[in-house]
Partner chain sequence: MNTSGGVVLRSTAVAVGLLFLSPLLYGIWISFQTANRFFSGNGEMTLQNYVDAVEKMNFLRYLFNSLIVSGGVTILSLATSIMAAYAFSRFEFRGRDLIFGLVVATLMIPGHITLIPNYLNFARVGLLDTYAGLILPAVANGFATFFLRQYFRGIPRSLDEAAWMDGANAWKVLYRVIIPMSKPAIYAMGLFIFLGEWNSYVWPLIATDSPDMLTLQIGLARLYKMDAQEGLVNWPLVMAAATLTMLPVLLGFALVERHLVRGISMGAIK
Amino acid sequence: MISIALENVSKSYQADTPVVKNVDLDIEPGEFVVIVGPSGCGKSTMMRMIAGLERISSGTLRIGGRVANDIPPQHRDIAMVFQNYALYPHLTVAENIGFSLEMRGVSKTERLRRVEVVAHLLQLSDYLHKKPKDLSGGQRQRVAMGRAIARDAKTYLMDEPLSNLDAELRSSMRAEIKHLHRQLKATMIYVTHDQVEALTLADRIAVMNKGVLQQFDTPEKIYDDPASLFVAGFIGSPPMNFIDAVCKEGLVKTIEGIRIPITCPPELEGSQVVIGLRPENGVLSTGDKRMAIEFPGEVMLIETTGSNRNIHAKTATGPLIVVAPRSAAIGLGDNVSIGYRTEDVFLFEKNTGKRIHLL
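Chain structure (the form predicted in complex with its partner chain), given for this chain on its own:
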């Protein structure tokens, strides 16, 4: 277990176009951190800088408190699982798993013993003498994991390790990784574009966009208290509803002129804002309006997700999605009203995307 800290770290391949901008990230020893964001947000670059596979353009990387910018990857005591697994095609499964031990000069008998233990843990014992090309996708993924955990690294990096698996395998591997983390008691940094992986695995999530760290917090806080328009839109499924509005006379007014009973901070008078409403917080009704804020509309589309249904409605302020229980008797074309409590409303500055905290 070891701490990892990025202090004001930036990376640019060409001058003026940084792919990672001034990131500060403090990872506690033994923590499971998921870096999440859309493709091209700089999350993989960040991981590769921690690994030592990319040079850090500016800023400081500390591993266990020690400046590590110039330590080559083989001396960082970090193990990594690659997105495409990067298994050595000319080596057997056992040789792949034992490779890192061999590089560290571990004796052959000890190596064999450790490989057996890892193989057993990952249910690979029957495949030890096969070559990677003879394995299924899921098995290869396991070998990649096995190669990383064969030695007791202090830190594990995982670069979208599950993205090449099918949905079923992915969820079972997710559970296994969580389990592994508890067993290994190591610091883990996991990169993904999948918010479900982020929410289920992480102790803390780092949300990245366009090279900038948007928020670094627990999954609950990220969901309940998003720091920016981007985080609010990226985390949550179905995604948060956004409505363009302006602050006028101390109140929020949609572009269409509908008044929302929320007080605007006085300094924002006249500026453009965005209202955010989580689909799962909305209450669907067909008759009388009972909530503080109501959006009357017509049902355009119904998606069944199993336990719930996603209702897509057309309202005066644009399309809204709301999650409704399956029991609700709603049909296409019905006139409905979607109600929200004032405390369920998120407000953001339109230009900066910054969250406006309501009193």
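Numbering follows the first chain given and starts at 1. Small disclaimer: the values here were computed from a predicted structure and weren't measured. We call the rigid core the largest set of C-alpha positions that still match within 1.5 Å between the two forms. First, how it differs from the form predicted alone.
- Residue 89: CA moves 2 Å or more between the two forms after rigid-core fitting.
- Positional change of residue 110 between the two forms stays under 2 Å at the C-alpha, relative to the superposed core.
- Once both forms are fitted on their core, a CA shift of 2 Å or more is seen for residue 136 between the two forms.
Can you swap the form predicted in complex with its partner chain for the form predicted alone?
Shown next is a single chain and nothing more.
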């Protein structure tokens, strides 16, 4: 296990186009950190800088407390799993897993021992004699992971390793990767654009947008206490509902003039704000006294997701989504009222996207 720290790290391919901007990230030994964000946010570039595959434009990278900016990739004791499996089609599973060991001059006896250990760990023992073309997508991904694990590195980097798999395989592989982390007790950094992967795998999540680190915290904290409008909208499924509003006379009022019973900070008087409401916190109810805020609307779409239904309603403040039980007696075109408690309301500055913490 080893610590990794990025101190004010930036990366620019051209002087005026930084792709990673002044990132500070402190990863503890043995921690499983997921870097998540949309395409082009700089997450893979950050991983490649840690691996030594990209030079750092400015700032400091420390691996195990040692400045690593100029340490060659092969001397960083890091193993990497890429998005594409990158397996040698003419080699067997055993040969693919042991290839990097052979290149490093590890003896044949030791190579065979490590391959057997890794194959057992990843449930590949029955496939060691097969070629990649004879394997399923999930098995090929496990071989790619096995090749990295066989190196017995102190840190493992995974760059969207499950993006080529179908939904069922992604779910099972997530469980395997989490189990693998517990067994290896190694530091792992995992890059993905899938917020479900981030929430289910991570000890802590680093949320990136346009090269800027938005928030670095536990999955629970990221979900319950998002630091910005971007984090609130990116993390959560269905995504958070947003309503444009303004701070007026000490209260929050929607653009349509609907009064929201929460107090606005005095310094934001007259400022544009955004109300955030998670779909799962809403209640299809009329007259429930616990609901301080009610949005009447008409049902436009119903999505059945298994045990729940996502109800899309058209309201005076814009479209809203609420998660309802599958047993809810509701149909297209029905008039509904979506209720929220004041404690379920998030508030953000519209111009900066910063979270406004309510008293």
